[in-house]
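First comes one chain, alone, set out as structure tokens in the form predicted alone.
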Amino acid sequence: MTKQERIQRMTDIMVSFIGYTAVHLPDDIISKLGELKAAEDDPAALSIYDMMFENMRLASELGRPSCQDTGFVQYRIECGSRFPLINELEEILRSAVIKATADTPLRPNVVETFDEVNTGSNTGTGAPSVSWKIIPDHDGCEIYTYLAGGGCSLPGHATVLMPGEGYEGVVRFVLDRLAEYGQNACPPLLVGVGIANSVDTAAQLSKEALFRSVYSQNPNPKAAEMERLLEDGINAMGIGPQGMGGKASVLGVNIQNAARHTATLGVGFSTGCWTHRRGHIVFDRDINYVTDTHSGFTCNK
């Protein structure tokens, strides 16, 4: 396979994958929604869960996006330094967004700031957004995709607490943010919390937390315990599916953490809505792929 053929193959796969994730929710999200529905006894909440599953059924049957807000495309890349298309990767991913916008179709959401002009392609200055991690002496490439909605993931929050506020301050910050607008973000939510050194690192980690499975745990036992306590606390608020009340307000709480300065305690907060359009696809050097988020995905090109 020539280099140009590899570029075309990877572009075609990413076009299909972006479109697929717009239509089909990840396997773990579907499973978790089923568990929450089975545990619910509030009639209004059960009716909303029924509508959610009907929405998923129709989206799949009709091949249409699961939400009218098809989001702002965000990528997180963990790429080997020896991956053969590392230099072309950002242009491949940009081209895939343009093609997926036309093919799926995705709603054009990207507007150039100050010019107030919709680009019509979901691309623009800094769009799609891409964050990188280079893996030395590796020839594969992992790509996390996320269709970040305007009412859920994009309106995140971050701050730096005084260290004396401690982890109780982190909990207070998260619960206060949920109380302010959680019902507007289409719950049950996947909540991402970043705890780190500064506003920028904490915010980035909170977004990375949304790429984890709802069944995952932070490897640090203390952080995992905070995930559990936050989940219990948010559910006790009674927001429920679509903010109409019920037992479950969250799909889960994921915490990502990093080392910090002794005098700072940065905390970031991001949410994913119930129609949590994330994907994870892994390529080898020959542009063969596997995905662990969508068992039904195949690209025949």
The other form holds:
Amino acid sequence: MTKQERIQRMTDIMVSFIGYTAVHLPDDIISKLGELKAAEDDPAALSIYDMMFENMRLASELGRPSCQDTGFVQYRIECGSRFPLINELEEILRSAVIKATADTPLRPNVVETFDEVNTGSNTGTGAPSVSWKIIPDHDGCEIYTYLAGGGCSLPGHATVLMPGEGYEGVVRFVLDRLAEYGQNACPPLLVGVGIANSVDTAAQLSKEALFRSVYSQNPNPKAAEMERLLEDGINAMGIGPQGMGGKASVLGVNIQNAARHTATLGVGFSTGCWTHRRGHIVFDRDINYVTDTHSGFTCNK
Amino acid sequence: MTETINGKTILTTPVTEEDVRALHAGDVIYLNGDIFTGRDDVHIRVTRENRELPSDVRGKALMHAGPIVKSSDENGFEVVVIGPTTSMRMEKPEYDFIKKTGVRLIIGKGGMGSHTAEACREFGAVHCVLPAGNAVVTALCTEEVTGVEWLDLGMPEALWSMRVKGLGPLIVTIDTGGRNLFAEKKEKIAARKEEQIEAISKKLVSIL
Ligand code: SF4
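Next, report the structure of the form predicted in complex with its partner chain; the form predicted alone has already been given.
Below: every chain and molecule of the assembly, starting with the one above.
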């Protein structure tokens, strides 16, 4: 393959993948929603779950986006330093958004700040957003994609607590936010909590937490236990699907953590709605791909 | 008109004052007939700029929504996907909007506040939640786009009129008797939150 063919191939796959994730929810979210529905006995909550499953079926059947808000595209890249398209990657991912917007179609949601004009293409200054991690001496590339809805981005928040406030302070920060904004963010939600040094690192980790499977656990046993305690506690608050009450308020709670300054405790908070349109696709140097989020995906180009 | 078919409560427009006064917070209903979309900008035109709606919406349903619409063959429009947006953004102007237009049903996402509740009680209207994120199911409930006005506001903000069949489930959240389900729920959530913060914090002590 020439370089140009590789670029074309990767662009086609990404256009197709973004479109696919707007229409089909990830495997883990579908299976988790099924479990929450099976455990529910509130009639109103059950009728909401029924509607969700009917919507997922029809979206797949008709190839239409599952939600009218197809979000703001966010990428997280973990790219090998020897990946052949490392220099072209951002441009590939940007043009994929423009093409996916026309092909799927996606709703144009991106507005330039201050000029306050909708760009019509879902791209703009810093849009799509891209966060990078370089993997030394590796020739593949992993891409996380996320269509961030407006309603579920609104609860997001970050702060720096004093260490004396401790992990109880983290619990209060998270639960306060959910009590205030959770009902309108289309629960059951995936909750991402970042614990780190300052607002920037904590906020970034809270978003990365949303890229993990709902079935995953933090590798630190204490953090994993806190994920479980938060999940049970938030469910007990009774927010329920669409904020109308019910057994489950969350799909899960994922904590991502990093070290902190001895005098700070940074906390970030992000939420994903039940229509959690995240994807994960891995390329090798020859632009062969695999995805572990969407087992039904094949590039149709 | 209100009827019960196969255990489902179905309202058909024009919805009368009697129809809505018979509804209670928590009821689940479905709608047949005429709806129109209106979000931030439509509300600004009608209430702040004091303009008249281009057509009479008395007895119809207002939906807080911005659809994706495409032109169809016979010089009409087709709804690709549609779903409710956060109703709370329209809370401030909603009292005047209901008073002025005579809508009977307001359909959206999440709850609304005391201005809306007051208008619902006074003029005979209800606010309902349509579960959001179900944009395909909801689009398939729209039989026909019957008109569009104020398209200068852009596709999501324009005033789209549609005929719907079986739109729902609509969960009544504000009724004419002064009940506001979301506000009640929010209070309960806040109380349980305090219990849970305490319970989790206690358990954390033993693991950290
Ligand atoms: S929060 Fe999610 S499901 Fe709800 S309207 Fe926004 S994108 Fe759709």
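For the two forms, the rigid core is made up of the largest set of C-alpha atoms that agree within 1.5 Å on superposition. Quick caveat, the model's predicted, so the values are computed rather than measured. Only residues modelled in both forms are compared. Positions refer to the first chain, counted from 1.
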query: Large-shift segments between these two forms, meaning 3+ residue runs whose Cα move 2 Å or more when the rigid core is superposed; finding: 153 to 155
